[in-house]
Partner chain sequence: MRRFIESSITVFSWAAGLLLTLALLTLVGYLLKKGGSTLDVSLIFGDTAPLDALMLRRQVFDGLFPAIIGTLLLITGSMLIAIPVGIAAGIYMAEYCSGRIKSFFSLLFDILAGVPSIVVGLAGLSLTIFLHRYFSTQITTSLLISCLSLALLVLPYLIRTTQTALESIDPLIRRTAPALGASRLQNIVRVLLPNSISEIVGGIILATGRCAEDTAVIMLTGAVASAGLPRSIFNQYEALPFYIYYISSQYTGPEELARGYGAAILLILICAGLLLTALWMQRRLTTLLLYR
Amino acid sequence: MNRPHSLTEYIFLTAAVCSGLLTAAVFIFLLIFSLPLLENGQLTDLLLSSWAPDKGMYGIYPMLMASLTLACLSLSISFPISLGCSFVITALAPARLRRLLLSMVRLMTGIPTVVYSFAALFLLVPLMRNILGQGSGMCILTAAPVLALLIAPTMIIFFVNSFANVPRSATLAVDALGGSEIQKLLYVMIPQAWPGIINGVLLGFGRAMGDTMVSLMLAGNSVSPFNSLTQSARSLTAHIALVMAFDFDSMEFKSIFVCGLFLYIVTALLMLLLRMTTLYFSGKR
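That one chain, whose sequence was just given, in the form predicted alone:
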């Protein structure tokens, strides 16, 4: 009777070990191919200088700032909307409408990123061009709302699941005391669901940092440092996609491994922070 159970455990343990080794192998792969640009103490130059291959400069500073700006701006747009939608789905809407809204949100998670970007290219870009009165309309301010729409379904589902895990005894106590749904949300559900909310924000930020198509099609892909949100910019992921066409032995091509290494480190730090947050709040309960 114990043999199938032991075999199952062995299979899952093997899968976990292989996943860990594969993750480490990806890091080593990126590090090895980044060495030509990292040797001789060039890390500071890579992070703080501009991109000018004709002058022997392969800095990723403009792309790094564009990625961080896009991720933070899209998160600031998406977070209140996602939190409000999760409130409606969890407690404020009628039961049938809750199921319908949640099904629509889940459907949105399956829509390819290129569909959002393609629709925004013909709908949002001309609108932004008319509003700004100059330029092509492809800029950070155009890409950020679309990126916010992209990460919203993931955050909404995470928030809804966090609210659903709130002990039912606490919500029933509010009902017994005659509390409203708003009071239940503000004084019981949100304080109890904070760990899940933080984790959802971290995952949303990680997805915003890792997206390619939105910034590639809507941000303008300028490698010059930007001074305002209405200027064109190129993210790290878009830079990787565009520089892939260069010769394999060129320094331009090797720079994409530095971009990938930085994105890897950011993702790893986010996951570590997510794990530490979960363990911290679990210990306080």
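Hand over the structure of the form predicted together with the partner chain; the form predicted alone is what we had up.
Just the single chain follows, nothing else.
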């Protein structure tokens, strides 16, 4: 019944298959280009050693740690704020203000990341420089709040949507029992909507790991391993953007494909996890 019959319908099929193949093609391209490094240098070496091209070491460990630290830090700033905002938008504010706030949040998703970073570069970086009293002011602690601001709208919209999907009969019951809005949120909506909250956090984490401009412009891009948050660091994405200048056959250049491959795999795993939590909880309910 679902089989295509006419040429147009075959075109639809081809478009879908091609789009699927392109997803695989990106992976294959990254894999082919990073093979030389994966073959002779051991993978663990690559992931766990540091970056010193002049000594023949192309490890991406410092960048890996920087990316993870940045993502976790910005997520832990952004999560409570986003949850609070989604509370306000879902229930606490009067209807008019709710709409206004939601429009603002949606508008925020459209603000270019390069503009956020540009403004923060001249606003936040001098501030951090003064507070720290040393260095350039570009460090993990500068980039994390901006990254938090960047991923907040994604999470807020996801949270608000999952609160909105809570069955109306449950929320009406709270109203009937004389519960307040915050009681409704805490004792009825969160227990019902928390799989959605987990998914929002996963998506936010993915966005924070994948963003290039904020960490490239604000985190300082030093390749040496960092041991405090006030030090400059280089994320995987920024590393890809910065190694560009080398010639195409060098090992430095090939190593950025390993970074790309790693980011791709992390994304794929996150999406699988997202899929599994959704399936698991929808089956349970």
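Predicted model, so just to flag it, every value in this text is computed and none were measured. Numbering follows the first chain given and starts at 1. Rigid core: the largest C-alpha set superposing within 1.5 Å between the two forms.
In the core-superposed comparison between these two forms, the C-alpha atom of residue 272 has shifted by less than 2 angstroms.
When the rigid core is fitted, residue 13 shows a C-alpha shift of 5.0 Å between these two forms.
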